[in-house]
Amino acid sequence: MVSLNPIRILKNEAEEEKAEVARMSSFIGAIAIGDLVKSTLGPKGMDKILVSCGRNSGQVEVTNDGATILKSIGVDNPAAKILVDMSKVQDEEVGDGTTSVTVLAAELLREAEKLIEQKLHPQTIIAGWRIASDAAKQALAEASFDHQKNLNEASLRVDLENIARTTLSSKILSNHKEHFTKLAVDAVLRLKGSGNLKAIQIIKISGGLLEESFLDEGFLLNKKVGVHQPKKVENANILIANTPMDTDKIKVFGSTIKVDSMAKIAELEVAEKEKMKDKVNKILAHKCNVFINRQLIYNYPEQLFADAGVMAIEHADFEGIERLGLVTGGEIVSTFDSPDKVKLGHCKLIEEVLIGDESLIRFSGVALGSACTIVIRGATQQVIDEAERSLHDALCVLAATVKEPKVICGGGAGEMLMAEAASRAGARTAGKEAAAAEAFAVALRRLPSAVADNAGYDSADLIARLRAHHSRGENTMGLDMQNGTVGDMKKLGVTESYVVKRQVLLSAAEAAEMILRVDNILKAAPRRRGPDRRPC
């Protein structure tokens, strides 16, 4: 006799969601994440306050950066986690567009939910999306302006400035975007097309105003020179190290030394000093006149460096000495037995400078001539942190544009252009895929609609006008958010990077497709801690 009872193959506390329930759970989680960040989209988007718990309890961040918001929130829904990971990849890949890519993926799934209710199969929807995505990608490529063909540096600089302005318009720096646009473009153009953003250092110093931020054509290290050591060194030969420079005490956990007199303790101290003196002599044998160490330098070795007339800088953080090695052409070393094999860094001048209340060390005339430092001033730590995030986004977008110098009109023009291409592709498609292609176009139009809503304008009216312009082939028309009208983005100078816009399209389509394919969610049973086993 066969039992009709269902057979359970999962552990007792494991969970399983099937078919429609699993799909709706994924849709709800992804759409909720999209709605969370949608209000930050555009030049008049709102900010979020993030309050930390746990170790950094009470720490407050004020931001409208999509990547920062999504990194900071804890999500339990698997589809929501996919969108959070996608935004991180977008941030690492091109530095901007993290909010757009999340909102677009969420809107695609919102449209997919409606199509599922109309009994369209997920694979049919995916097929229609792919048709629309290919058409949108091709239309975007055809509408982009490429300055590489003409090698017109003046036009490229104008476009870079427009891209920086557009990127900074939706950030805290929008009121000072002209000042920071110049800083960002000057810094990126110094890289001479390499795109190596590690050569650009950003230092945050509290106090002053945002417009007092400036670009320093050199490398600044937020450290101080040791006591009684030279404050200024010309034609510096720099040894960069990561080595302990405290007195070499016995560092074996639980070890003890027993002595029978105070004289023996004095002998141990002398031995420790001799060992440290030998180490300093090995360092001096490298013929360096500047020594920079990641770890602390105690009083005795600091005194020895001062006696030798060597500038010693301690406790330079690892990111700082890595960047210092890059810009001065030196290597980070830990042992000093082979001076002939060690590559020293070089620069023309090292000196102490005062910025606000902070004393910093400036390295001028470094081997990597493109190296520079942007110093950000601001009234509060929250303002400075948000300014750094905004500037980082602008630098990443500019570096990506310099590598692939293609630009596209902003203000929603790119999204409307792609939406029209997706609609036309859907109209040419026979079968149910046509409905999915049209849904893809509707999701694209939701991005400029959200930008208009966040500014308090009538989005339905503006999008209808914009769609009419694009249907007549006026592909440069977009939303003028300063006046609440439709305008020519090319004349207004509202420009975005083609690389960022393409990445938003492709990443959002792939993430939404991945979530739509799901028909089962399995959650493992929580791990149980076993009883403590103590030896008998």
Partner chain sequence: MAPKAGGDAIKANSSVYKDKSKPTDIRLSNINAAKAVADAIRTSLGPRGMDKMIQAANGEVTITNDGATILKQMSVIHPAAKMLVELSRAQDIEAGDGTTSVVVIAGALLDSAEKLLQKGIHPTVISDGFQKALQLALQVVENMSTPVDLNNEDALLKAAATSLNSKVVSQHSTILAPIAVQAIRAVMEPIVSGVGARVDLRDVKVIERIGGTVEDAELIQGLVIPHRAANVNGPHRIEKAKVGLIQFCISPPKTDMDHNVIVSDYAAMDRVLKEERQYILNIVKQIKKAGCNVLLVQKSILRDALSDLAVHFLDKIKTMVIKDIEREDIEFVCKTLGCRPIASLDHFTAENLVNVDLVEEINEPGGKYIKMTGCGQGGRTVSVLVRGSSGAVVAEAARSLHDALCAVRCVARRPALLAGGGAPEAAAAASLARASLAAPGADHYCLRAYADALEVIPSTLAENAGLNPIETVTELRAAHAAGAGGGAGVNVRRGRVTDMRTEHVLQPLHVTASALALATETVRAILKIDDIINTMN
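Everything numeric here is computed off the predicted structure, so don't read it as measured data. Take the two forms, superpose them, and find the largest set of C-alpha atoms that agree within 1.5 Å; that set is the rigid core. Numbering follows the first chain given and starts at 1. What changes on going to the form predicted together with its partner chain:
Relative to the superposed rigid core, residue 427 undergoes a CA displacement smaller than 2 Å between the two forms. After superposing the rigid core, the C-alpha of residue 119 moves by less than 2 Å between the two forms. Residue 281: CA moves 2 Å or more between the two forms after rigid-core fitting.
What does the same protein look like in the form predicted together with its partner chain, given that the last one was the form predicted on its own?
What comes next is one chain alone, with no partners or other molecules.
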């Protein structure tokens, strides 16, 4: 007899979700992710506590950064995973707007769900979205402005300060934004357009207050100088190395020395010491007066360096010496046979400074003049970590803006004008695509609406008023979140980077389109595992 059960094609435990079900699970997942981070949007957005489970269980992180939140949560839903990945890419590409991009994509899908209910085919929706997003992109490009024509230091600075202020106002640093705006802009302007954020080092030292954070022109290394060595070196020639300074051991396992008398061991011991001394002499032959090693420097070589009056710093971490190599222009060496070929690093002054309870080594007057260090102080580890993330976002945006100095109005003005363009494009379109283009505009308007909601203002009223302004072509109008009214963003100096905004629009539209195209979700059968006996 033929079985009445459906024929099983997939392997046991593999799953398949089809058409409606698949789409529904995508929508639910994406919208859930969007709602999760929605409340962090805008200057009055809320923070989240992240509690770790597993290995470092109980560790607490407080954050407002979309990328950090999404990175930390584990998602199972495929659509949700796409959104998480997208925010990660946004973080890497431009550094900011990670929340906006997720919320926009989620809102697009929320609208798409409604259209699907009205029996629109996904492909039709996608076609409509494309029309809308092209129109929005163009409107955004037209609305962007820059000081390209009379680009001087002062006007660029004003632009950058406005952007930094806008970015920082949605973060923990909002209360000290003037201070941090100055820090971030100073740091980025020092780079002189190179946009190499690696030259900006961020050091976190707990204790003190956020406003005690400062920018140090130079490089700080969180290490100590060896005992009895000069604590201050002027016109330093720095040799940066990664070499063992205990003994050069034979790296063959189980190699032993066999002798028949104690005197021979004593001789060998002396020979080992001599070898070390040779190595130190070779290093000194480089005519360096500062020696920085990634590995430990033992007592004996330390003393030899002290005798030679050389400052020796041991156990500098890997990132530390790489950055040090970059800023002082030296290279990292591990053999010392040809002193003339090695490039030494240079700087004007090396000295010990005391910040809070910690003493650090400051390298000032480094070869790479653009290098600098930002020292973040704060009450608790959480505050400092969050401040670092916020500052990182601001630095990324600023670096992007320096490269392409176009800016647009913030405070929802960008979204509103894009929405306006999208809905106008929809009105011109004949066919079902018009509905999709209108939906795109609705989704865009949800962003300023969420910003207003988070601040406890009446979003329906504000957005309607904003829309009226924009339909009259006043495309610099946005939300004034200080007073809960509509205001001219250009006058208020609320500006954002054009690059970031464009990236938000394009990534979100792309991701939403990709999710919408899905009509079948296949889950592979999980790999069988033995019982996990590890305690956790």
